[in-house]
Amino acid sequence: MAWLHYFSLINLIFCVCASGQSLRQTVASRPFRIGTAVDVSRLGDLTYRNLIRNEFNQVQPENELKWMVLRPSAATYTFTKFDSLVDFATANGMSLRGHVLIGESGYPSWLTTGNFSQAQLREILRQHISTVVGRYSGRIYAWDVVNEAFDGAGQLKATQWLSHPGIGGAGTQYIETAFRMAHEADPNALLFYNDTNAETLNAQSDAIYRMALDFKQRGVPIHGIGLQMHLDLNGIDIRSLEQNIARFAALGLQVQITELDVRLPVPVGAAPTLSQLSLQADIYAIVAQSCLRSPACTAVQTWGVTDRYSWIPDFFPGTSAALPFDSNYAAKPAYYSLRRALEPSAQLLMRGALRDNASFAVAPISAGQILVLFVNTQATGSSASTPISGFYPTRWQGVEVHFDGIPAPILAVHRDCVVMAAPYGIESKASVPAVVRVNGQASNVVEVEIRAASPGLFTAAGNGTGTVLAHSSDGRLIDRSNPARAGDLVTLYGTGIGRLPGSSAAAVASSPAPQAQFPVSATILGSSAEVQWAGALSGAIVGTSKIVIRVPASLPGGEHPLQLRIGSVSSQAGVTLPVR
């Protein structure tokens, strides 16, 4: 759904618990790895070195195992740099990943211009994998065997291993060969395929899934999939990410987030805005929580620690500040949100996860407005609440949501969201703190902006866009096959029209229902549509609005844009009314 494609988060305020725990300490009681990629040449920087040791229980080299660094000539291996990382990890009780045996690039010229035959190239690869994996047998628990073999269309990229001249066989056979060679060199190591831009359901991840399925069915020794996750502020489709993780998990594979960073659209040295840092923090946290929701997702690893030593500005000019610590080693909001997300049974409340239940817009809220909050409720199913003596409960299935200490009426609890009404009593504030509690476990606190009214219209598709949810004067549902008639009265349904006089936000609206206290206007195709009545919908919680309008008699046939307006605030764009 559209509301999961990215988080448009503005001015998020994190109120994190000053526990003093590191990331490593936060996950210490669980078989979960929080890791980082290390620039081994920087380990002489004691601040850098100590930060890695204190915060992470897993490390991986950025470049020291790539062919160009490790094997400058056919007969020479330079293990010294990587050995120093092995010693560092061993001394500090850290797990060690190996990256990478076959990559898209990073090869020395002796290999790329050597004019080797297929048989010769295959033997070079066998010797390389046998030597490198064998040397670290028992010390490297997991290897990225092959990295970035597929393009965005799901096609195999042309490489020397596949076709220049290749090592024999078609399609993914060269990948299979590498996995079998690695398994032979260390039968106890976990073997991963690793790729970028394959985090969600798309042509590239589909191709990787088909390969993994084929390998599993034929007994090829593959144990996991690495999802790189080099992200920007557009974020990620969380539902698609979780579905992707789930399908690999169903094959019996581990999934690891291997190269997480979130770059900001600011040049090196420029200060990011609070809004940018807040959104970055949200993305770090939601990725971590998506991983933790699946037992098959066993690690989250950042690609670097500090902005001081980051690859981002060189590869993405005009961007920077992608990591949890800034260039002066100060923890950023991303660090605190990541730590919070890793806490056992963490409930992470984010401004972008709180949305109007009609429009799914992230916007200031108003008293009585029907809202949906996307959060892990730990519920096993879906459960609608039941009004008691005409009022909806403020606790349901162990879930409570408070705005400025005022409990919100709960309409329904699902596994990954709560539907509620914003309580009365917040309307006089410019903003209020919000917190969710699940079985007594409180989330962090975020500040939510308040306005007098924030209208949204329900749509027939239930996603906030397209044909409006409406009935004609004779009670028929309006759609393209049954359009409204010019000059007719039409009933619309929405929320966010403000506090209604003489009512409670938790109350079921009686008949006659309370009317809106603010003037409501409507336009269809830019033409004014007379509002005959606006207020609560009888029989529903008072925040559910009923708006009766008259379609302008002069309106031509067609599907026309429709909007409500209260003061200077309009309902969402993209809503239409079919008219004949």
Ligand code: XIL
Contents of the next structure:
Amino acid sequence: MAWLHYFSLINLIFCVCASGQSLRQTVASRPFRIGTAVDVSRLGDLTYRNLIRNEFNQVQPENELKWMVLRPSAATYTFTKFDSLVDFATANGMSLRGHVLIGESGYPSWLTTGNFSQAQLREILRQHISTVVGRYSGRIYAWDVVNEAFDGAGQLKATQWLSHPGIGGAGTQYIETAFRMAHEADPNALLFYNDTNAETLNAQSDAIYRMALDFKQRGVPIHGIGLQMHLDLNGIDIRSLEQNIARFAALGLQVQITELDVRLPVPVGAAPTLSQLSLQADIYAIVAQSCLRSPACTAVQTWGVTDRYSWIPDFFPGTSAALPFDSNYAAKPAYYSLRRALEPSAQLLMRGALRDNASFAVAPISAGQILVLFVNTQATGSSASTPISGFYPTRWQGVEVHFDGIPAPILAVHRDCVVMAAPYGIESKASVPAVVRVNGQASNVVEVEIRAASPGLFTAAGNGTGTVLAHSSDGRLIDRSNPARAGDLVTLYGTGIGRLPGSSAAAVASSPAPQAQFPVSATILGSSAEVQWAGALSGAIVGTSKIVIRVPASLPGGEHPLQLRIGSVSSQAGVTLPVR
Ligand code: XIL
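To complete the pair, please output the form predicted in complex with the named molecule; the form predicted alone was given just before.
To see the whole picture, the full complex is given below, headed by that same chain.
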């Protein structure tokens, strides 16, 4: 069942987007590189090969330039594997990135157990760099000269070249030496320092920044910083990422996203949920957009193409599905959102930007539910819409939102968001495509899961947590100074109680208002509170719900957790009712 759902989703998205360009076509008119790491041993797989050729304008070997593969013995170099990637890139007009000259680990035992002196090690490194960089001079435009030299505290890690016994010199001197050697071997190659977990402002990126500043001040040949970007569904702090990119840019350095993937918490072979795929798609788009916002950020490269060939399940057990194409080479939502993000004038719609307007939760939506969508509306101010003949408009201030092609009634347009109701007609679907149009320009399409009901409660602070928005039976607002009394009726306000009798989610609720079709239950401090009435709020758009409950007579005084429940779905946690 889960798989079926997944495949019908993919097909749906394909129908909507199949006519689009490839990633590389999307950036073709600009000096921007969209790259991928390639598992060269898989290039015989023609589907894999064609996908890479069609979608990317830059490739980098995943392992074939590492010492472990390249240097079976002190005297030999195995260039043949990497050379096949060079041929492939040349034939297809792709840029080549070199990875890596000095890594944290992954060295052959002849090197690690050879008991070389510092002078010997320095000579081994010099010879390696001059041979490898020299051989591909003019072909590899950028090199990861040193990879992962710093730890999370910003300290240099012990490596072959720093301390076993190292090549001599303290601190970042070995890194400097490697950059100088690489520059000598190919004065035209761009030389990068590459690292993981240094994407945002932290002790590690601070240390890298200090090194880069020092190198720039002393004329050490460094040209860029690679941010690996191995992420999970926690995503990334974009503001911090952009500040980090900006400080390296201010040194005159390029920044490249070198190893982007976003792993999902699902074991290999299990189907991710739609919301996981949607959030993953958001993260791909956010990263690409953050890069594009800085002229110094010149490439986005994924760490692989298809979930069929990915390092993730081996290195992060229990996770998988981190790449833009699934294991059958079908494009995932992440592919489409990445492509959309690469467009010159992208109007980006992200699943995480569509939230319940009462709880602000990102969750499946229901017909009639009042939603807020965070998107750049290009509006100069805020503007609430007005119903005409009892119906809210579906276009306001140039903004329209469609769910499965059905326009949503719009309640307000602000500069950074739109407040609307989910239209009726979506309730029989498992998921629907959503798209926003701003002054006619359509966003990307995101898939949104549907439920019969998805209750959320408005709170007094309007932020979805804390004291519930409620009136006591005398019509006064309930708060700590006017707590509800045990045994009394209390009116709550919410949304997402499901489709009500009537034809349109755009309608203003009549008086008497239509009642909820699904049974609504309520609990306060874990004990059930009788729901006297649940339905629309007369005079408001039908998706605005009014729920009248009776506070259990036996309830002690205090600020108690309060939740509604419809079927198996509860309103958000963290909402409270002050009781005397
Ligand atoms: C990984 C490869 O993807 C794996 O195939 C290999 O077994 C181990 O290395 N950061 C890096 C890459 O800079 O070199 C790593 O590549 C992934 C993490």
